[in-house]
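One chain comes next, on its own, written out as structure tokens in the form predicted alone.
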Amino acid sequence: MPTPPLAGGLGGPAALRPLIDTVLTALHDGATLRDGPLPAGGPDTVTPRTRTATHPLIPDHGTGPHHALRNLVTALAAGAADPAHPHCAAHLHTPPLALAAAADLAASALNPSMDSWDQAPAASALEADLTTALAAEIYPHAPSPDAVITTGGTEANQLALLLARERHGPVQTICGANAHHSITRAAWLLGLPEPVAVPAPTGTLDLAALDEALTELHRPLLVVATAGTTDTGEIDPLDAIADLCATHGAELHIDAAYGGPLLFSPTHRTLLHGLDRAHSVTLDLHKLGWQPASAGLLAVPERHHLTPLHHHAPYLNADDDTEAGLPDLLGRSLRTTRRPDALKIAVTLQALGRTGLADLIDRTLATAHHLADLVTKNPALDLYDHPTISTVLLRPTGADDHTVATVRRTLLQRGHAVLGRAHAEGRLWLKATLLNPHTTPQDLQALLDLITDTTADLLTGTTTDLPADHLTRPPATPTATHPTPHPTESDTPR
């Protein structure tokens, strides 16, 4: 077998072009085989089928690039939970925009490493400009806002607690019972006291309980508010929380991983009033920004707040190099090697502009409200509440929690729908997290029909939590016909 070509350099594009064509064909074939939002049969079917299709992963003699790409990409696509399908709506798992995925290909081909300027000359400049621009969206009146790129909301929240600890020592975190689990985990990782959880009986942080907690605690305090909770998509009263923090001398971090992009929508940005009063803000554009993961951000109002992240490694940021004008990148992350995730974000923002991104956001939120309206008109379904962002909780009327859970698993087993689960008001709910701006009213009605029909089957004893051999749609096996490999790269081992 000849030495495989590289993705970069002058010859890289020519080497990539036939391989990309093979990948695109395999993605199409896999989606055709899957024929739905996820493969039917559950793990007992999907796991052995995937292993059979991809075995052996490390053969003695290679099968060639086109065969390997066809085989593994087809198997992965056939066994995927595809967030681009309108009935795949369980999690904050966005269908990425095609243009963002294309930009990610360029990032992979060029492979800049964002830990020193000599590995990423242009990428480091682009990232610096992008983080400054996004931080200015969050802190429009701050003199020198800045941000760092993260792997997502979890890393951004960890950095927020780390920076608070570096400013004040072992801070006591206070968060709502509705806060993301990463807050408690970050405190544990950083050796901080366990966060004090304030009740959130209506889905948002209770202000009176927060006031009481701030009054009773007597150490440096960091309050964490949430703009877009994981279970219900609700937004804490940010401005009122900021007022309490100011009164009690506490700092404020806002986890806006989900809701932060509402800033780009003139229609919905008022939901984030008070966001700019936080000492740090988490933003995650692989949710309502339609980016391939990962695309997180931690923003601060003053650039110097990020100084504690500075780290010195002579082979990457020698003092004389820095003094000579080479940018020092190690203080831009706790990670060393990291991808240029700024590229896909920048491409998306430039391609769509403010109006294009606002349109995507507005369409998505309108779709969620339409789903809620359909639920309220259906006597067989109960609605938890109209959505704040794009999360809709619903459940079959009169069903107990066991039935709700079984409906969800049955839809998964059949490969018909991917819905999440959430507890609210002491009951279990089906959760539809709508992030697909292409979803139609017909798609929504079909989803509700799947829920009500499955519920009726369960309540009449027509079906149970089905094993794979009782599914209405048998699982597909990857047997698609594939085109002949590009003549410049034979699949025959040599």
Contents of the next structure:
There are 2 protein chains.
Amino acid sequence: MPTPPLAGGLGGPAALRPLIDTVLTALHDGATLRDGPLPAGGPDTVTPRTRTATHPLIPDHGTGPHHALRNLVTALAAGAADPAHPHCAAHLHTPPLALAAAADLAASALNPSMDSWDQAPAASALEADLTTALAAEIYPHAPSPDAVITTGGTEANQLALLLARERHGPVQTICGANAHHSITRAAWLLGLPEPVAVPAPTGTLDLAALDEALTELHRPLLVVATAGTTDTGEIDPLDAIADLCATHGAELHIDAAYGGPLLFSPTHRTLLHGLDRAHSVTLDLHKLGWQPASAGLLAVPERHHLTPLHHHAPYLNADDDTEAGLPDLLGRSLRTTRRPDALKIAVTLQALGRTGLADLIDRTLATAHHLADLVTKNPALDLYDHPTISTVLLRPTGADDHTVATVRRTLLQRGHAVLGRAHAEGRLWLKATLLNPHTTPQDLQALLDLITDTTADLLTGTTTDLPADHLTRPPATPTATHPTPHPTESDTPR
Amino acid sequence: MPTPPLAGGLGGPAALRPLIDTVLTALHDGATLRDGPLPAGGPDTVTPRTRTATHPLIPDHGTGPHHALRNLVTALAAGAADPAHPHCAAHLHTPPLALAAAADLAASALNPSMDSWDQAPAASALEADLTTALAAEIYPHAPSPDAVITTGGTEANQLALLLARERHGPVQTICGANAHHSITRAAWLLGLPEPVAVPAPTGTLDLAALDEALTELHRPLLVVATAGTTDTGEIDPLDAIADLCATHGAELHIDAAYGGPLLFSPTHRTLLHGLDRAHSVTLDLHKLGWQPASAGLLAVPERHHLTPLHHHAPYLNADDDTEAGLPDLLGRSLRTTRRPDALKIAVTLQALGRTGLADLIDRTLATAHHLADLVTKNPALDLYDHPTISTVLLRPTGADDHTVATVRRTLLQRGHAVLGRAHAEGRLWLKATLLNPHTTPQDLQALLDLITDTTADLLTGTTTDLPADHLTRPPATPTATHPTPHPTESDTPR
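One more: the block was the form predicted alone; return the form predicted together with another copy of the chain.
Let's see the whole complex now, leading with the same chain.
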């Protein structure tokens, strides 16, 4: 076999062209084979089928690029839960825009690494401008807003806790019971005290309980509020929380991984009032920004807040190189090698502009409101609440939690729909996180029909196409390693 | 503007095709404009040019996808340090294979997220098989080898220290003075004691000094050895270090980010003897594996060693879902949303096979040996040593450190070559990290000619094409935040 061609250089584009043609054909073939939001049959079917199609992963003699691309990409597409399908709506799992995926190809081909200027001359300039511009969207009145690009909200939240730790020592984090799991995980990682969870009985952080916690706990304190919760897409009362933090001398981090991009919508940005009072803000453009993973951000109002990330490695940022004018980029991340995620984000923002992005956001939120309206009109379904952003919780009227969980798994198992789950008001709900701006009212009605039909099937026992154990398995016995997190969740079969 | 199309679904490939055509044309145009390994002029030229070409990043009204892609991708390519150019050889900054970059497009288009099965049915099966297969390459005799995919060696090293901390509490890390900077950074991040640095006067960790440190320090201890150092590409005496660790009851982590893929070469794998005695191993396939960033791995000999990463988030891995057979993937990373980097790696391994990958590795190492031979034959250049992997240190004969640093910056400034720098034997060297399997002997000779010609220019003062301050700037004054790390480095101008 001749030495396989590289993606870069003058010859790269010509080498890529036929390979990409194979990839696009395989993506289409895989989607045709799948024929729905995800393959039917669950892991018991998909895992062995994928394994067979891709075996052997490390052959002695290669099968050549076209065969391997056709083989593996077809298998991946045939076995995908494709967020571009309107019935794939479980998670904050966005369907990427074609233009963003196309831009990301250039990042792969050129392979700039963001840890030193001499690996990314133009990419580092682009990233610096983009992070400054995005930080200024979040902190329009701050003296020197800045941001660093992360692998997502989880890393951004981790950095927020790390920066607080470096400013104040072993800071005590206080977050709502509605906060993302990454807050607790970050505290564990960083050797910080376990976060104190303030109740959020109505879905948002309870202000009286927060006031009490701030009064009782010793400083230094870091409050984490959420703008767009994972379970219900609600937004904590940011401005009132900022007031309490100011009163008690606590710092505030806002996890706006989900809700942050509402800033681009003149219609919806008022939902984020108070966001710019935070010491740091998490934002993910691989959620309401339609980027392929990953496109996370941590923003701060003043550039010098990022100083604790500065780091010295003579091969990357020797003093005399820095002194001679080579930018020192190592302190822009905890990673070293780092992909230029700024490119796809910048292409998207320039291609769409503020108005185009606002249109996508407004369209998506309107879709969610329409789904909620359809639920309220359907006597077989209960609605949790009208959505704040684009998360709609619903459940079959009168169903117990076990049935709700089984409806979700049955839809998955049949390959009919990918819905999430969330606890609220002591009950389990089906969760539809709408992120697809192309979803139509007909798609939404079809999704509700799938839910009600599946519920009826389950309750009348006409689910003979499913393995019995997926429906009648007895409640899980909690183990030491996996304690039941929500004692309110009833697993008792009807 | 109509709602822009998505990358996924049945219509995605057709939407992607014209956009990708624009990207490939822009990559070619940018490479033509650049006409070399990197643009000339340094940051003072590249940064404003990039800024002008890409301004405004967030316009009110979008310019449309083709304009934005053409504009930004051309700017990025024109301003790239392209590792596919044979004279771009500073860092472990690989030129990706076209087939790997093409595979990565499918990851962007489908956007599976690896944190739950219902976002990545086939991708999670593929990742599980791939990580098991790669771990078995590293630990061929272990009972249940496993690995997790990381953003690179930095995250893998961080996980290694984290796993040791979770097993033993506040573990004391001992590493060589030749270890990667990420070891120290990981200890800081995790709240662990600062690593003890054992001397590595000849480039590899000194065994007597390690023995002494292991004797003096209190357990629990974690020794970090390096297989492929950043500065010289040398490999610590792994087997002897494993013996010392066994004697003293210390654990061993091996950072084989660079050298690990030598396992695939029957010719060179003996260099890694002892690798499988480590409690964990870091490996980066975005170095000697020709993947676009990122493609890191942390491997362990027994699956249960990864248990401390297990994590519970009811929306992703509810007990009853796990009990019903949905795989629990959240514990495969500290990240939540996570790109399927397994795809490009699997495509590469299947396309090339062991023999094809071994051929790339052998070819690259032969290139490095050829460069070293050329240096030894050149009276104007000194060679540090024959390369162990593919890193060649050289310096103009008789030059002082300031001249060496200036030669490097001059080559960068002129857009002629991207070379790294490293300290060894108390002196500063130019570093060529060869990772391009297409580099020819003629390319290498031309690179050496560039070095000797530039040195002659500098020493005879014929460098009028450069801004004066890039050559005559006085030595940097060490600051509190950036102390000079190597007191042996002389910055005194001649």
